[in-house]
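The chain that follows stands alone, in the form predicted alone, written as structure tokens.
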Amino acid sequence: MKSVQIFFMSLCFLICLPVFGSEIPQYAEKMHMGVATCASGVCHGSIRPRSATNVLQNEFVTWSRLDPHSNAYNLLFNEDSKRIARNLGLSNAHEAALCLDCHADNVPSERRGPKFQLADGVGCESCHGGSEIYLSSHTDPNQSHAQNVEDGLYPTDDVLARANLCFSCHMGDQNKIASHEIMGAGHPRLSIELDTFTALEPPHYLVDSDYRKRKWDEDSVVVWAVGQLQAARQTVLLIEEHLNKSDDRFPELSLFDCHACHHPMSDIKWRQNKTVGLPPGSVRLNDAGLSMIFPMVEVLMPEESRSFAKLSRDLHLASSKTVGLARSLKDLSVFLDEFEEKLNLIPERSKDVMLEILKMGQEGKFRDYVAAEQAVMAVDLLLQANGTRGRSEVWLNELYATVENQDSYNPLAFQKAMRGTTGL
């Protein structure tokens, strides 16, 4: 608990740094020396994990054999990628910056060392930063983690920094986005929840006493909550950069809910939603990044829940107009800054937040697939955190089944499944 408190004490400071923290490796200035520089058996390429050192030393083997990121570049050669490239008018996917920005460590040529290879995909330095300086010093026992970070190591142990790094590809940022054009060409829809996606990654580190001493002792509930806050901020950022500043006749439709349009005309799903406020036929924003803020605000700031609902509604309404969007984004950003100050209460109120999510689900408030998807992942990790996942596993599997296929999502079936829980 002490480490969680220390983390939140530094949260306000970190959140004010440019782009919410350290500059992500793709945009930082350090040279990327290549995965091969990390792969030696005496460095991070050991076949078996070791216990006599601060790190396992088998990180390269775990990444190369088990981590899908290592195959990200190779995906650009498959038939789906070839079709997407043709549809976009590209010669190929594996040479297009549009694709390489997220499927490889696509730093400029002048920042590529002699052993650097694009074919390594999303490799060590894609996440941990260009090793030009820290490569020769990070193994020094007298070198602190803070010194390594100063030398270019990206602080993935810091939840804010990790969120910004992961979201830069899995949501998009100021410079890159899975646009409606890209998805129209065949690219799948993007989604992410920071704690769940972190847990699904094959771990190449061990949170032991040494890790806790050098870095931060992780807590799933805190990772989830901070990830949700950053997802909300990233949503505001994307709308600001790719919608509010756009002069195109048609807006960037990837910022809107795919399923608002992509369903059969005979499948009439529309119902009035007070938090959206748009009339039938309107294309509503993809507010997955805001969906879990609602239950947290209800628990941590109940006196402000109506204010947040109004801010959300105003944002949706402004997105369909030519004026007012900038003001809505600013007001929402101010609210999120105020909400951030309450996040230190999350560890002790996690069960209340879970119950609020269940209440919202039982009342049918997750009509959109993207919100239901976030709700299921949240309930899963909050059940685990509160020690009740084991006895809820059958029900949880039923809940997951309702969001298994986005094309056949039925909000009434989801609501019914939410009502099926007992004994939480």
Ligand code: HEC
Second form
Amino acid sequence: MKSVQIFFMSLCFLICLPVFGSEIPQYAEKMHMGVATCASGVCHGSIRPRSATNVLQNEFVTWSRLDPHSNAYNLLFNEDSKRIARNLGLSNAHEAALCLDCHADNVPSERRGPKFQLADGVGCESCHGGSEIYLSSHTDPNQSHAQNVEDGLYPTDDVLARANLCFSCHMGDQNKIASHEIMGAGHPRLSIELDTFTALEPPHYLVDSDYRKRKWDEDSVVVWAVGQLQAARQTVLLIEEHLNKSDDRFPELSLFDCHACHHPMSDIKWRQNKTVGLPPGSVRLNDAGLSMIFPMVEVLMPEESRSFAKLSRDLHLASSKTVGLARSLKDLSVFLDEFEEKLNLIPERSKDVMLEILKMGQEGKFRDYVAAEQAVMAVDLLLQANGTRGRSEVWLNELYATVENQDSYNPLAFQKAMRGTTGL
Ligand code: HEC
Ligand code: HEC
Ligand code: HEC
Ligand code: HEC
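Switch from the form predicted alone to the form predicted in complex with the named molecule and give that structure.
Once more the chain from above appears, this time first in line as the rest of the complex follows.
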């Protein structure tokens, strides 16, 4: 019960966020002092975890050795990046704002302190916020977390805020997007699930008793569910901001399901999909961000499941014609706000949500690769949360195998693997 209450409290805090405006570190006003200011041995650069303070103090070592973010700038010099830059007509990738905005802490020059280095890639302050003010005060044991946040520390513990942060680069936001032009030049497709990616980063913090006291009892199901809510909102935002704003003749193609276009013509796989509702031969939006809302709505607000399906269908139809798109996006946003209010029930209903995802999978509802990929990550973490992952490992590996290669994804094989569940 306790985690539910804390979650609820944090939700209230989160709902208020847009009012207080915890801006993504890249856009907030504060000065970024550079990774070197965090990395001294007595601060966050200890070789081994320490126990003198509340935090591990070896965060820098974890980040620089294990976290791909520390390499995000350096990879702009590799052969793939050179090819992407060449294809786009850029003189190089490591000086192009187009790339730096996601591959480094690309704040304007007047917000870079003396030790700031672009070469640090996605460094501490890309996520934790410019340390101009909190740098000297956040070590004071009498200083509360809330005070630090007021001083510019980004609330990464707050799941909604964390989702906004991670998705700003891993999905794109109002200012930056991995466009189809960038993809066409050779950039990999982006996809993210918040809880899985939090675990993969890997974490440089420990959720122990003092962390729980200061923050919350981080619960992977809650991180997943809130991540899905924000992914849906980010999908709405990206469509609003980018679908028809380019000068090109075509709408922004990276917002559509890549595999709607990119598959061999001999591979006839079209089947009517009630949540999409488009005729054969249409280009479907990438609705990965909505795919996991369906099973949650089915469990948490079953009386609304038909209206959500209609909203999803309306969005697909509107995107293919562009008339009524603004209205459709607005209706969907209103629905997502209502959905948010039910999310506090997620911890106690997580098993039902898992069973619903399995049911949908067995009925063949995850026809598109992007939805299947989300379903597998969800099943994995929900099995873990419900204590039955160990028993299901063999089956889970089979399920992962069906989504391992996006180019050979076969919806029927996926459906069959979903039917193979045993002993849940
Ligand atoms: C909207 C943010 C965004 C933009 C813009 C962007 N990238 Fe990326 N890029 C990412 C993310 C996120 C990943 C990691 C994807 C993953 O593994 O899930 C990535 C991955 C890559 C990779 C593959 C890295 C690997 O480990 O294999 C290369 C290469 C790359 N980006 C180069 C570029 C270049 C060059 C540009 C500029 C033309 C650019 N990116 C623009 C966000 C972006
Ligand atoms: C990609 C984003 C990201 C980057 C980069 C990053 N962090 Fe974090 N950090 C997080 C998240 C998410 C958490 C966990 C949520 C929380 O407690 O705020 C966290 C937690 C922490 C904590 C634990 C706080 C506590 O209360 O126990 C410390 C300390 C920390 N980070 C320091 C650093 C330092 C130092 C660097 C750079 C060397 C760094 N982080 C880089 C995202 C990031
Ligand atoms: C400023 C942009 C930015 C932000 C913010 C950001 N990332 Fe990343 N992330 C990247 C880039 C760029 C890469 C690719 C780095 C590479 O391949 O070396 C990446 C890579 C990753 C990877 C490795 C992916 C893979 O395929 O192996 C994980 C996991 C990840 N990020 C998680 C997160 C999480 C969790 C957050 C939020 C707490 C976050 N990121 C915030 C830009 C960002
Ligand atoms: C509306 C259809 C459509 C959608 C949706 C679409 N693409 Fe494309 N894509 C194309 C076309 C057309 C080309 C140009 C093909 C050519 O030059 O032969 C292309 C080219 C590419 C190329 C370059 C291929 C080459 O041969 O050099 C890549 C990579 C690519 N797309 C990736 C993606 C990714 C990733 C997505 C999803 C985020 C996506 N595409 C979504 C139609 C689409």
